[in-house]
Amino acid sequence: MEKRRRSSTVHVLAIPYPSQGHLNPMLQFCKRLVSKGLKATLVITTFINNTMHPKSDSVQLDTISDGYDEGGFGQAGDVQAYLTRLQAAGSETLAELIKRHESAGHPIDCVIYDAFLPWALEVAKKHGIAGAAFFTQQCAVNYIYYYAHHGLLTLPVQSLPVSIPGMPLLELEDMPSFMYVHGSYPAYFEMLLSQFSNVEKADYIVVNTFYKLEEKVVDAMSKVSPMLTIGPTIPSFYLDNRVQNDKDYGLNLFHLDPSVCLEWLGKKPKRSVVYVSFGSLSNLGKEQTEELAWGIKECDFDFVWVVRDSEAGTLPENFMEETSNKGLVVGWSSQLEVIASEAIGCFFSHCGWNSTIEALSLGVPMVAMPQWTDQTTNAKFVQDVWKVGIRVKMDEKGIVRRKEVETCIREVMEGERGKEMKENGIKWKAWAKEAVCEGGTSDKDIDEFVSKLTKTLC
């Protein structure tokens, strides 16, 4: 390693899975590392670079190919085709990138790779470079996949409830959707289990959570897979404000105009507005969207609802006209700025991990309406472990009806359980900030990562 060194500054190369929910946490971790004195380069796909032209003040950007430089995932046609080509093209162009940085006199010392991309670790090891697995999802979800990968959990799940150390007992609907509905999205499920295919070769394992949030799970999983908790990975402005100029993520795959939402919210009373958003990938369908719309209307609270342009046609006829005095429907939003607003009283969410940890970090109670992948497990913890939200119930068709939507929103906004959720939200907000402040659990783990890397490579 000593022969490779050209600089006293440790240089990390971070490779996220190329989707919005994975880009942002990895970028935020890079910003933290830069604030600790490291040099960080974030790797995005050629397609994302050419279409979004992202910039960062502190983190350098570089590219690899996913094999679909003209159209990204949309060009692939199906999941398996994309993942196969991503691995082939990604491995080849990552190796070229590593060689290029070596030749330029600022070699890579550690590859921080999204655990969805275990092939990146193989490339790093071939070049004699340290590897750090970055787990974007909740630690509990990672542990469930760990159990499945190692055959400790038989699939399809038949013996209920499921008992895994450090966790509450889990019913089938509390499991990740690929187990809840066994056989669904097999290519994605294989990718999720493959996170553990070579993780024992990684020099470090970091997880996007904070210790107090998942204390029992982290303690249990650390016995078989030692890890560092480095979250929450949201901009420092909303937590400790120790990372300079870190008020937003900086990489957005959707067009944002925050002024419309923020001006509208600025005119509303404290804790009076319901914020509704289902992330960048969810697709509710026409029947579910209609039920959700009428449930929101009937509860009669002010609301901001993010309906992506591709889903605008599923809204009921005349809905926007009938609710124009109470609601604001937008194609996308600057979510952190919205839920940080004092006007927001409830977040009606799909419970993706980024949305969940943002709400926890900002003390906003939730109505959880999970759709797929890790969201079902996140919703279980939101309601039963962290007690900051309520999970909707579906009917026999798998639809959440308007009365259920109305009832759950009312419970969070003005019910007795809602009062407890708000109090718990305040606690989690304080604990999230504590974790990343100087001497906090995540701050210490990031310092440990930096220290070990520096001692090993310098």
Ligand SMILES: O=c1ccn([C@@H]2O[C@H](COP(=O)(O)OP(=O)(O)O[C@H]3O[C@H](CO)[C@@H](O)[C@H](O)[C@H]3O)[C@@H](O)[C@H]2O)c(=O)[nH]1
Contents of the next structure:
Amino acid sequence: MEKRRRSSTVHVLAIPYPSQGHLNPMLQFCKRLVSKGLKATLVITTFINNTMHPKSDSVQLDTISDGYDEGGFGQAGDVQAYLTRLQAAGSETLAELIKRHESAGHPIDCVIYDAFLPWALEVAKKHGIAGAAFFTQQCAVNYIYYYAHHGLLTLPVQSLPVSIPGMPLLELEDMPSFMYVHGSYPAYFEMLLSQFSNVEKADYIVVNTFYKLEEKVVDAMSKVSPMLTIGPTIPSFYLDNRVQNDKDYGLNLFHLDPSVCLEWLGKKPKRSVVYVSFGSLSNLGKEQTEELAWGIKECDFDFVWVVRDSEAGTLPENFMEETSNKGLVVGWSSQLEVIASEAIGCFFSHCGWNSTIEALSLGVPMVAMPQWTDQTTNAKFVQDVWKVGIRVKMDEKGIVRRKEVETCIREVMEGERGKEMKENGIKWKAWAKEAVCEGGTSDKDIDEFVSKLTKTLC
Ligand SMILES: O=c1ccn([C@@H]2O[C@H](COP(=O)(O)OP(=O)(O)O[C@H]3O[C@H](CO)[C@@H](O)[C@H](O)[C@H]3O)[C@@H](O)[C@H]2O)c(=O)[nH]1
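Now show me the form predicted together with the named molecule; what you just gave was the form predicted alone.
Expanding to the full complex; the earlier chain stays at the top.
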């Protein structure tokens, strides 16, 4: 590679896929790199910048276009259309951004790109810049996609259970949903497989996990695709407390009013509250939301339920009135602060990877109700590998009924298995801390990334 470093500080450009579940870990990784002496610029889309006006203290922000500056994904209205324009407009505006930084005298030394965006690596390489693939999701999920991309797994999956090194045997419902829900979101599925289309050209592969959490999978996958495990990418305050004031991600794509929720939680006894959230994308639909609502009410624990504004219409009539003395429904929470509260006894979650690794790192047991994509595999590991939660069962219509919701919450909050999950949670919390603290596996891998990058460029 061309030796092109001209500035005394190594400058990385980080390009997340433009959604909440990808912005958070990438921003957090950038903060870590800044704490190790690098300069980091996080690249968001013009649409996100114009609508959310985000600010970040330690990490600079800059923009590229996804081709939909007025309305982002909503303006495209279709996954394939969005991804096609994201690639075209993203490649063009990323190239311009790199040139702009170059002429302004702070050239880019490495492009850290979300593995969902392999085209960003091509742009980096065209400009003679190092590229690091950042895998946001669980290593096991990445390895399953690796298998599928390389034809090591025949699709549609027919031979069950699926056996992949380092993992428990997987039934169909444990695979990422795109692999078995026939024809669902082909454009997303293609994008997930394309993570491996050019990854051998990347100079580094970093994964948002920690070694102890996925030891066997990381060892198996490293034989074909060497990687650095740098997670959990959680604000420093919750784990090592080395980065001053790093208490939240700080880049919300939804309106946040944290005060009400935290104040309310502060008055609740230890482990008495159930936190319910399905992340930034899930749409449960009316029937499922109703079943969930009455299940939550029936078990009679206090609760905080995140129902995004776009979903509010699916809540059953009278639910808010009938539960006003037991629960709080919020449009968006400061999730980490909520689950770090001693009042939380259970996280009822869709098992998005960020929510999962946040719960593991803060020792909170879970009820897993996966919806799609990687969440099904995450739920399998939550229940059977890390043993920090239970997975709900659906009926033949694919609906999780209120009785099941109630039974699972009760099991985690007051059952024998719940106690075991809490104990396991405490262990994972300690191991997550250990990984990111000085000399831990993730800390060492971040140091290795920084030192290799610095040496190559000097
Ligand atoms: O009220 C809320 C709800 C969520 N969060 C945060 O938002 C993020 C949500 O991420 P995640 O739990 O991964 O869920 P999604 O937003 O659904 O993420 C998408 O992206 C992830 C990474 O690819 C995948 O693992 C998921 O399945 C996919 O749905 C987390 O950091 C949460 O802490 C909040 O701050 N407040």
